[in-house]
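In the form predicted alone, a lone chain appears below as structure tokens.
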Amino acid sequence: MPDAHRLKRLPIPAIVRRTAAAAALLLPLAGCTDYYPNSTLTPHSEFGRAIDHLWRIELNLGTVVFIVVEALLLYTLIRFRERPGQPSPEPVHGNTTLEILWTGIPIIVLFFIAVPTIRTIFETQRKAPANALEVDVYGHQWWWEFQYPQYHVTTANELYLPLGRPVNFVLRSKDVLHSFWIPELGGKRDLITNHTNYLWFTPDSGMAPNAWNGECAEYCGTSHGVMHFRVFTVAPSDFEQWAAHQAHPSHPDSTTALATDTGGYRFPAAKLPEYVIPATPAPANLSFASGVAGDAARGRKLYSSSACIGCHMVRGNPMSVGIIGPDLTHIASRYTIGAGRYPNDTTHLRLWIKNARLMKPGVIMPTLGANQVDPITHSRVPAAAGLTDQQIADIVAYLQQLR
């Protein structure tokens, strides 16, 4: 007679046979292919390497506990199982060599991972050696100030960092937590409120100059998805050449002279790999009126006298000295707009002016396009009061400039 209390076989719908099959098949395909553009077992730094020589000896070890632990138990199962007419097991309570053993070979393993670990903590925690290349790194919602002290450059969401020294980065929060991670080269350490962390790492000398992704690894508010930089690890000479025009006004007198400056060296857009160029669509229902060219001197102007000048700062541009959004003297040598969000490129740099909260929610510049909802707001920006677009147009003709 069958028992009755045995649960009954539940049928399995033919589509979730057909799914599960199909996964089975494709999961072993996820491994297949070597790019691996954000991965940190490929690191390319001394503090990538130890904690990667960290992690593996953490994973042998645990490997191994899992496999004797698993076999115990799987001995145990078979050889203490119920058999017909078998006695009730003794109790093992009380038992010491029990209590001995599965105390003292914990403590034993432990030590094994303690020793390394305490052993990299000090490696990492080390201070940076006299010649390295300082950076003071700033967290904001939702983008990355970086400051070359030494240099007198400051810029934003792009990272240029020379092979072969040392780069000690002073790590600050201008708000709330967040997280300094660059995957292939070393990190993560926390920005914290009212803190300074330190971080020191040397890119590889004999790797070719190459783009990382940065992010921010904390949890720091409604963009924190999407707040990206990018890194740019290149010759030395090619860094002293990029910091040399950086540390320079981008606002001349001229604007002859201001459209003729060749904006000193710049990672080769060629050579940008795939994973450092942003794709996000612009949102569907944010448009700009088609066939509107901009005038750079009549932007230039337009600019030094609207709101712009209130958050950013044009070194040369005496009107434009704001400190709360990133520095745009050099935004037209950067890749990428909106910490990483969308390409630096005419169509979407006119669309973040018009409606940057609806580019990237919850950002602190407010919608500026003529007509436009602000969707924190949720108000309309008053013909009279907004830019409209051929303004907004002359201001991205003169932004584009600034190299």
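Positions refer to the first chain, counted from 1. For the two forms, the rigid core is made up of the largest set of C-alpha atoms that agree within 1.5 Å on superposition. Bear in mind that the values here come from a model prediction, so they are computed numbers and not experimental data. What changes on going to the form predicted in complex with heme C (HEC):
Once you line up the core between these two forms, the Cα of Arg18 ends up 2 Å or more from where it was.
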Given for the second form:
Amino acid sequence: MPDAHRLKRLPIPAIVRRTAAAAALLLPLAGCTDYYPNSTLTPHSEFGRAIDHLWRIELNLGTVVFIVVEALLLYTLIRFRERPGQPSPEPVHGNTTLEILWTGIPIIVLFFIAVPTIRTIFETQRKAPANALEVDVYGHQWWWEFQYPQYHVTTANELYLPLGRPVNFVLRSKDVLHSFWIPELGGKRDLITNHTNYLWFTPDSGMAPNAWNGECAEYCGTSHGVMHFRVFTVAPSDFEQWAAHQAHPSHPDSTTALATDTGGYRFPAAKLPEYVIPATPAPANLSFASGVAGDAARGRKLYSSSACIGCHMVRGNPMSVGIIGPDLTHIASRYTIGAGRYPNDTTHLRLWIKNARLMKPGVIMPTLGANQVDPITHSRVPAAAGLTDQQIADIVAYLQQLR
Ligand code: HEC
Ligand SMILES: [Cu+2]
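Can you switch from the form predicted alone and show the form predicted in complex with heme C (HEC) instead?
Full complex below, order starting with the chain above.
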């Protein structure tokens, strides 16, 4: 062969080669060090472990099949490769032994997959135990409603669950298909229009109290990607306190209801994992006047005569009985707004009320700030009809009292 056609070998220093080889070997291990809050590979309930067990069986079986098939393939490629001067191979017409083998082996493989799969289906579809906590889950475009019928509690986008007690989720949709998924605890199971689904699991009793991410796992429209929720698994006594407080109408809307209330329980802010509070930047073209202080009493009056009451419920406020949007009775006890899109703080509440549709694409909540352009209708809210920054600040001051 002429020299010019030969591949020239580049001289690679030994140190570079060795470092590259070591890096290639270590790369897969890098995935083991970080903590991924949305990983299903660290299950913390019997349901999660059942699914994890099944997946590991299938991964192991699949690996064996892969290695055997690839080995046979490589062997065939090398053993029967073309050699110079060799005559063409003779064609083969049918081989009964082979046909039986390649029909029989997949049947055996499928059998080994089917048995544990069917067993896991039955295991995870069993009826919930009688002492289970019931949570009625309603999927909305694009947020979650959670009702605890045994406790007369309704909340949104935040779930409190007692450690060690089975919880039975009754899954329904108010509009299109959604899917309820807490990667580290359990799911996914679909919320189907005009059909009720069930899912139950027990958050492990031995865990320290913690916060988890929940997601919608079935594409449901524009803001599907921002349909998160948070789950707090807490000590049973803390759960009881949380539920007792949430069941009450909130201060300042009820003078009597809070007489016996100790203020309730909230997952301690100091213990929140960093993924709980989102860092979504607010839209650049949305701003709020600086130095405006809100007045809660004025805000309550304004809220109670604004469009808000047609969509939102504030138990204890007889004007506010809407059921289209999230229940705001204890809005100030929550860590996030807009289904995990923004932190629940003064800045984001104000911007949200000013132009919700700019803050989260497609939401039903209309753009309400004076002179704001509604990104869906493209029309400008007239100055006289919209809320001024002062009015919004007042409403936010009121909402922040609803703890
Ligand atoms: C047409 C119905 C409608 C009206 C009117 C409306 N909202 Fe909403 N609101 C919604 C919906 C729906 C959501 C949930 C949006 C999402 O997260 O996808 C929402 C979300 C919110 C949230 C965030 C709640 C949470 O837990 O994430 C706040 C706060 C809020 N609205 C306050 C108000 C106030 C104050 C007014 C009146 C000035 C108002 N809304 C008017 C429908 C409405
Ligand atoms: Cu979705």
